[in-house]
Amino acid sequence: MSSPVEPANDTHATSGTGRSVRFRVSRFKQGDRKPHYQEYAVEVAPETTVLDALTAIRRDQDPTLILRHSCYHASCGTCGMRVNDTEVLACVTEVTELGGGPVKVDPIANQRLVADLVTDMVDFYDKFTAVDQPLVRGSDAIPAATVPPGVPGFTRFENCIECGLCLSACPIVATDPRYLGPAGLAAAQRVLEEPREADAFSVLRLTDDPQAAWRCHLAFECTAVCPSNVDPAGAIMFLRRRLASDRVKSIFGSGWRP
């Protein structure tokens, strides 16, 4: 006789654990004058994520709470938000890592607010269109593929998951909507590294603008919050070096070397 199957231990459970955490969630509906906070008590387990807690609130306490999510494993970028004033992906941010105090949850900043924790990403996507970079997700190199001679190894140029965290954290985007922004500039750098059929020269010229590569103040907040190691700040520094080198060569000739 076979033994009875033991029920699976759901380490992400948000009920029956006995440990209650208070959440202060930003609420906003069309027609409201401004957002306000609403508090909820949620029971959490050791590995409960912020997204687990928010979906539990919507399921068990308040079905009017609006949030956006999809993959649950930091691949789609749709659950980007600010938790305790820091840009994160809610699906991989564990509540126990946030301390014992109230957990404050806000939508990402510098985007048009739609409702509660959801923003309109159209402005974010427009930055990619401006640099002629299609929104194509990359993948790691095929394991059986052979690295060509002279190439140290394969590199992913499509790490961006379009979460918008870099724009939310950027202090320049907060004050200057004309700024091309870290995601758009990182996309421009990828075009230069791997042009495909894009007009790399036009993309480079686009970045040589007071509202593009030269507008960055080197806060590096975009790189600090990026969940996919895109390093937008590093991409901006690459663009500046390239632009500065091109200017020097235009003065001293193509034979000039730094």
The other form holds:
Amino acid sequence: MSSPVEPANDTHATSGTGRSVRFRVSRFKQGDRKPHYQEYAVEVAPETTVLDALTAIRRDQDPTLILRHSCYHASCGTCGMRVNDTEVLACVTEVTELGGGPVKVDPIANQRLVADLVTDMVDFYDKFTAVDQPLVRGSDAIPAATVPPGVPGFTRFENCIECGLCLSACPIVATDPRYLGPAGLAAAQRVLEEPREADAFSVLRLTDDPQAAWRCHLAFECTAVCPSNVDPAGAIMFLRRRLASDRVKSIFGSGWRP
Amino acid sequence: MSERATGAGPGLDFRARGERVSPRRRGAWGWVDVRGRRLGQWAFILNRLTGLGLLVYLFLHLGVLSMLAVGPGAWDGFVSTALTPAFLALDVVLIFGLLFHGLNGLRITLVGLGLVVNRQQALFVALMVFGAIALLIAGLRIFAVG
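Show the other one: the form predicted in complex with its partner chain, since we just had the form predicted on its own.
Whole complex next, starting from this chain.
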């Protein structure tokens, strides 16, 4: 379905001196059989980001457009989406980088779709909880940092901003829901690199599985799209080296295998 | 469903409320869709295509060899067909498949065991350059003999 709309008179996404760009945005509501595209025209300035344009559409043209965003500076990972079929953070992707054609915007792939550009990230987080939490690292904040009331403490996944772009780009995740996935495996590798108090043995045992480290087929698309330089594919390969090394060592009576 | 995942209480858990969510796993299309993808996805796809092609070739090859059991006439007839330019071009395609699958397989083996991980793209390019040169030489020799 296509319903062209007049360019918006926006104050942030547009400067009044920009050019009009067509956006083809994926739409889906609960009860729809499948997503469809809806077109909008947005006037953009050179510095306008895709997120600016989408929020302008929502504000000025179509308040039913659902999207998720928070920090506007590539720290929170919530605005991960597919723009012109490539996984990006919308908040740091300038429209002028995308050429002159229509800008196609889709939600990240391989996750359950909630509405429009919003996906259910529960499957993503389940990959972390599946390992009984050893991948959730302790706070990197200074000990004296003030913890807000009602928050038990700071937690983070190292450099991973939990955007889910790696799962969207991975061809294996596209076909295999059991695959632990690049984000979880990269987190596992970080635990092995720096175990702190974590149980490295259990992490190794978890990742030495056909649906874990050995399921990756080296497309390296996760690394290509990662906005935080986590290099999940590289982490998986280093994980494999550790596993293969331990397997060889176990033949000679050392390594972690019984 | 963890509250941490959504930052919301169970009241906002649409799955708990029984609302429908659309599974959007891309399926096999995610293997072959190269739109917006990089070199790694092309290598991924070509490795599978050449692998399937070599598997088909193996059975075709066995079928062709079975002509020997039929008799000299059948075999000589096939050989005359095999020397036509169109058939020789198929030989070049076969060698492309062998070279790509073999050389990319070497990269996958090395990188998959955690070796040259940080240089894997350079390794791929180097192997493909080597393969292109080998394919060129093989093609010239095939058509020279043909």
